[in-house]
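This document starts with one chain, in the form predicted on its own, laid out as structure tokens.
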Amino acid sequence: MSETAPAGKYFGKTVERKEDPELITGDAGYVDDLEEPGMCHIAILRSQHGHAKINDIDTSRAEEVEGVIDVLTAEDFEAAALPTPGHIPVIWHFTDFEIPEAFWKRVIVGDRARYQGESIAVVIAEDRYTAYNARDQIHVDYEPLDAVVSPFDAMEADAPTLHDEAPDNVVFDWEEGDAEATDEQFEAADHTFSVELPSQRILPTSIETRGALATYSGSSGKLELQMTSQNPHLHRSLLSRVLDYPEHKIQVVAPDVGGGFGSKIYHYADEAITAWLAMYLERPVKWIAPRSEASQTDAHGRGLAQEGELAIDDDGTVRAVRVTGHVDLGAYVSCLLPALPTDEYWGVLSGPYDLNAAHCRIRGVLTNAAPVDAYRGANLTDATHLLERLMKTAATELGIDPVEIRRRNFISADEFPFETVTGMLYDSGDYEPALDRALEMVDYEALRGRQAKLREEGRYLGIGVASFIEMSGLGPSAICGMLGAQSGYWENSTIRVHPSGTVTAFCGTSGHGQGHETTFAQIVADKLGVPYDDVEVVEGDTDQIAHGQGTYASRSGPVGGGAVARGADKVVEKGRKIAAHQLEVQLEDIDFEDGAFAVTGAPDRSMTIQEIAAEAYLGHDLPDEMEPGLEETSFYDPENLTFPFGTHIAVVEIDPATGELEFVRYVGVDDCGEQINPQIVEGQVQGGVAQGIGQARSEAAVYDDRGNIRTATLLDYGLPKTNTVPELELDSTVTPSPHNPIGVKGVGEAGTLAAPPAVVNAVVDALEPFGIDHVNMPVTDEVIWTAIQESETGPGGES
């Protein structure tokens, strides 16, 4: 157990969520619920082609529609008195290479569209429906150009060039690891195995699509943007750059947000257009993305095609891993994209295993598709999938049980902190108990026996094992800066004890369903010894919270929670000084417990924190030079990342006649360190597993050869549903982070990392009698059926 890990009245307990009453009674206020006097609406005309030259845009018929206020093209934006909105900045570069502005996305284009959905013109009208009706009256003279949607095709000599600055469409060619040492390990190994994994694009598909309501005061110059955001402070900063408008005159507010999964971290053209128009018209302007537009314009996830190799000895000892990858960037390089398939991917490429060497090379390639950026699990999922598929392949080929081969290569519990071959310093870990618990839950030995018996009956059971490492708690700022980040990765929190003794925690994180109001209140209530119901948590408003870095990468618990805990500790320290002064004893003679400051050895001489707060604001009798009030701010910059882990096991049965897959069991054991609220942790894992199963089984953003997206509606896109996600059996072990103030590690991405390889390994395990050793995601029933039909050997190895 961590010495810093708290064990309190609320911390570690399942308590009633503060967020739920308004969410389940309909009182929550999302962006589309907001209204402002004089508000108008916009509809954005988007390119219908994946790649086209724009010869002319005729807006005359749209302008004649009753109720239309104005119709603007890129030419009109440039002619306006306001500065023209520029490009959406890339805010993560490489240590030796900055992504040139030529590859940044333009807010609106007038000469050439490079993907379907790119912004071309804007209609402003008195109501939303008029805006959309008028938008359809705009005529654009397109000259379609050849398109390319595969990164491999885009590198061919005859492929169309998207940007003159990259004639071969390659923006970056990134390399990490020790190539020579890795080659030596491969030469010395008894065996090498390889897999090719094209990781399909995924649509974020939050329940609430992106939207914004902008207001502007011409007299004060204040611009307010209420928007669906995971990161209001970053949006304020980027909007300032895009509009060339002072940051201190911009307020960004995130009201209730219906999910994000990463797609609401970074800035988009649409929100910038909405804000610019509010200034241009000096009227409130609202934009809401219809679902099909969201599919076209939200940054997609994944898109990394990998070729991986494993060097391994006869006894199952893994020596090294080597990877070549091509990431489909889309038509532009999005805000954070450079970090995802490179630094983040590389960081967990050795997983929970003790390897001798590793090397990877990743090329970023432009295509005529929507830009790609962070999506839950980012490219950590790809690294995990690759490694776990290699482990399954090696186990099968060497005749070693897939559980045993993992056990033989785990980093031992007594080796932490452990520096990996990828340069990460794993903070703590104990992988075997999580594996053992998962095996116990699924009754692994009995299950293998049942599998063998069923095969004799012509039934095909598959058991898929996946062990994983999650890299969470993004910071520290200095390390992120060394890797190319253009912002800090600390977190900010201000804890204010009011004169009455109630408490408000102002947090720089920005929750969108995770339960921050509950979990942060649990931390504060225990730290200050006040009732849980007396704590309010405020997030998502740049005017109320001075600084913040937002919510993503499972950082709110370890980093945001760390800031909250440290802020509360500072409040207690100030309270101790006031108590010592009022009780006329030395500071070291004051103890604090359960909300009371008491003289050591004389518990009847005490003051409650509520009494201290009253005295702090009264200000009549405070220590010399102490300022009144009871409020403290903490900027917590973690000393390291955190590394949650676990093992998931999927059990499936496949009907070889139809390819139909049925989940028999799904067991997951996670270790995310200390748990602030076990119910919320379980909810996070459940959601992550559902998304991971979606990627494994059905989700894929599909483009045709002309760059037309074929999965823009929910009729065409395979979201996981209640009848396609099995009942999840979850448990956990607890290995606290030793450097975190509250011992937590984060859990948001765990299920998303574990589920895809667990499911795919289960399918491959089931199909082993057919001689099938690999299937690509999404592993639909059709994919399974086709693989069986094309297999060279039938059940039992018959030719």
Second form
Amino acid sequence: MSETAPAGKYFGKTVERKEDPELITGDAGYVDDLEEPGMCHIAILRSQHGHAKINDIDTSRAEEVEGVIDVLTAEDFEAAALPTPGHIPVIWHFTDFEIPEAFWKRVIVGDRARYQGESIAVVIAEDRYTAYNARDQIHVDYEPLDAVVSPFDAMEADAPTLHDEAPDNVVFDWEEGDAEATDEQFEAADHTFSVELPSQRILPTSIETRGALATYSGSSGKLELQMTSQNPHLHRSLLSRVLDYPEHKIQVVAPDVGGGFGSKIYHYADEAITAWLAMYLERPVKWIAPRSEASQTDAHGRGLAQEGELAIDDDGTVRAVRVTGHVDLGAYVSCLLPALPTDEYWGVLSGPYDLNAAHCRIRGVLTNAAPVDAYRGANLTDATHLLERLMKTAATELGIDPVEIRRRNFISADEFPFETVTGMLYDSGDYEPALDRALEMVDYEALRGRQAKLREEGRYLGIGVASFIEMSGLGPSAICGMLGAQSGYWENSTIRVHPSGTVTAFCGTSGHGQGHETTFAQIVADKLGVPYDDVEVVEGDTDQIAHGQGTYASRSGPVGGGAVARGADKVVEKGRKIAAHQLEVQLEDIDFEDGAFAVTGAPDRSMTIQEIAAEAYLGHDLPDEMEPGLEETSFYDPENLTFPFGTHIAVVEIDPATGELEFVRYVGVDDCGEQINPQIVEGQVQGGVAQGIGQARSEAAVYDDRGNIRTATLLDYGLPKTNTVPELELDSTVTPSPHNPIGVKGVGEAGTLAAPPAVVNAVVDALEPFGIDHVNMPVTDEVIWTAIQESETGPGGES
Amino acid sequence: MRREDVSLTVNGNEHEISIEPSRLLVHTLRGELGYTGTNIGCESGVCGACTVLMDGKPVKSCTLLTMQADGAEIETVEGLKTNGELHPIQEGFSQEHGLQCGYCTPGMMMTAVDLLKQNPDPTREEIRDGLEGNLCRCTGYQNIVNAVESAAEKMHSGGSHE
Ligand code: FES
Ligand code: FES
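For comparison with the form predicted on its own, produce the structure of the form predicted together with its partner chain.
What follows is the whole complex; the chain from before opens it.
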């Protein structure tokens, strides 16, 4: 169980967010709000073609534009005295295969562009307007090459080759699980069902685009990069490698960051170019991505085409799952990509169910599109979608209620910790109460009755159920290392009690909307027994915070929160020693409660933590050999991953004449273990569900055959809006995680996992009378209308 | 480079500036005048992050040239707080957790201020329709609707703001 009982004065409560005052007044400082004296601006010229040879780049007219400082191409970067920025490293390899440098993203290209948006030249000007105007004056002599945008087409014998190192465009062919045992299960099963899910790409689309402001001092050699980052320390180390510049001379700062959803984890060409130019010019340089460029260059999410099969018996007992997948890598292999459609995806491929066997084979295929990498929920979403679509298909075919079929296969509460067929050790779980609560909220039985009645009237209600498992709290380092990670997955936190007794927590995580300043302060305030207002949380600056791994994969709560809790515990332990010394009793005779160290049985002999802090810094009367000061650091490496879970139910009604979908209800019950702040937890689920509904209904990054992105602006890309996201009815159960000191599991991605299968299953459920058993995402009204038109029974339905 | 003289009143402060005719209002507000509370998310009139009030009406300041605002009264997020007191809409957003990263929030709040001016007692559906032109990627919108509802209530019960 958790090391301490988490419920406290602040822990578990909704408190006012510390982040809000500056965000609601306009006082926030996002990257584009920042300025430096002498700052200049850049505009990056990007390939207009999905695939093209570059014969010549003529920058002469751009150079003549008034206000232009310089125009550089790959050739100029190479000719400069500074080292040319190199490839952007892949930082997660496979255990038996390192992704060769040939497939790593390049910072700037001069010979050949492999996707639309790849950097070709850069204009530096006194202001942004001039930079962009001049950029339009650059003439590039392209020789368009055949492009390929589907991973399946890319594997055809006559497909264009992207990199000579992979003549068939296949970078990896990865397998996991017991193929033989899985085959046996499939042979023994009464039934098998399959679904095919194509590779929909998602644009992460934080409303703030990426940007960077670099400054460099020639005399000290200090390079500072203020940038839209989810993990400044990782960006510092990647930048150090890309620029071949020592890490200790680089400071990366994430000021206020306007959302990330994964896209601000990775290192891209643009920030490296900005930093390199600041050194080259010895002038501050700012780069901000216009939206259309963000759509071309930010790592896209998903891109995994799956073919899945389920082996199941008459009574609904699932035996095994088998998958073949093709991941559309884009033109290069992005930083963390190798981990996502493989180990991460595989990790939750058995979902909340107790299976006998599983097997999975994934091929990583190059295409002329932007590289893909993690986006909220990463490929866990694909595993969940596949499994939940299979469960729905099996339920319908076998005539078992979709709820019942899940119930029969759930891992039961007394089986935890549970080792899955995919080799994961699920920490804790109790899946039925979450399911039951969701059923109760939606009044499932009555709803089924209503569905039957409405069908008789020619109205089509659909009820979609999705149960899920999320894999959160990325760590522990050793396990990640075994799977190919090139960095640690611990988290770092330093808790500094100031001489006055107020506290600063320096955290290696880097929040960008998740409310860390609030939640971490709640943990610290409780642990130290100090007022919430006396705690300040500092994140996002590599000079202020010694180490960190950043914020993604729902790791900040379990791992970051664990580090904060551990650091605070260490502070209390040091305080206890000082108190015992000054109150002249044994260490074990000191009780610490509510911010006071008191002698057991003599509560009037006590010192507050504020008094202890003052003594710690005074240093006049400390135990022998104790160093002054009251500050402790924890490098917390979690014991294992955490596995949040839940069940979401979408209820929709479809108008068969038009294909229009209307949400009737959306109910979700999540269990993310202990909740530091219920309002923030619910906010995370709401945001995640909206993104999941986006993927289900309207979002897809689309390329044409030549590799032109057709969804580069927000006009063409279907982000959810206020009136396309329904009212969400959410609740939770609480099953603490034993894998970290505060019992939390992480919740940032739950909604993105649950919503797509809940919505798609609801659509399929509604369309059952038309003989429709599957629809692909995004399930737009048009997709629904077309499916009805092409169905056996046509728009008239059964009648 | 050709420049034009433009006068703008922003949150009650008068500004006389000389500006390139091509400069968008949002860039002038942020870059020349330092009202960086107004954000940019798309520069194409879709996301609403740059929404400000111009002569009392919400406009997406990335869709206007600065010159088109010559002589206008502009209100930005920086002007919501008056005499050190938060506007009910600001209180609503904070209390109802209507923001996460906060990037869309200034534009969202400016639209909401106008919405409540037009319709002091909106239904949830009316709020959703009224904010349709403002995108938020973080919150899932529900708490934003709650925020506007709670601001409406506050303003009814005789808050200091109209
Ligand atoms: S920045 Fe103006 S509407 Fe998006
Ligand atoms: S709060 Fe982040 S975009 Fe709205």
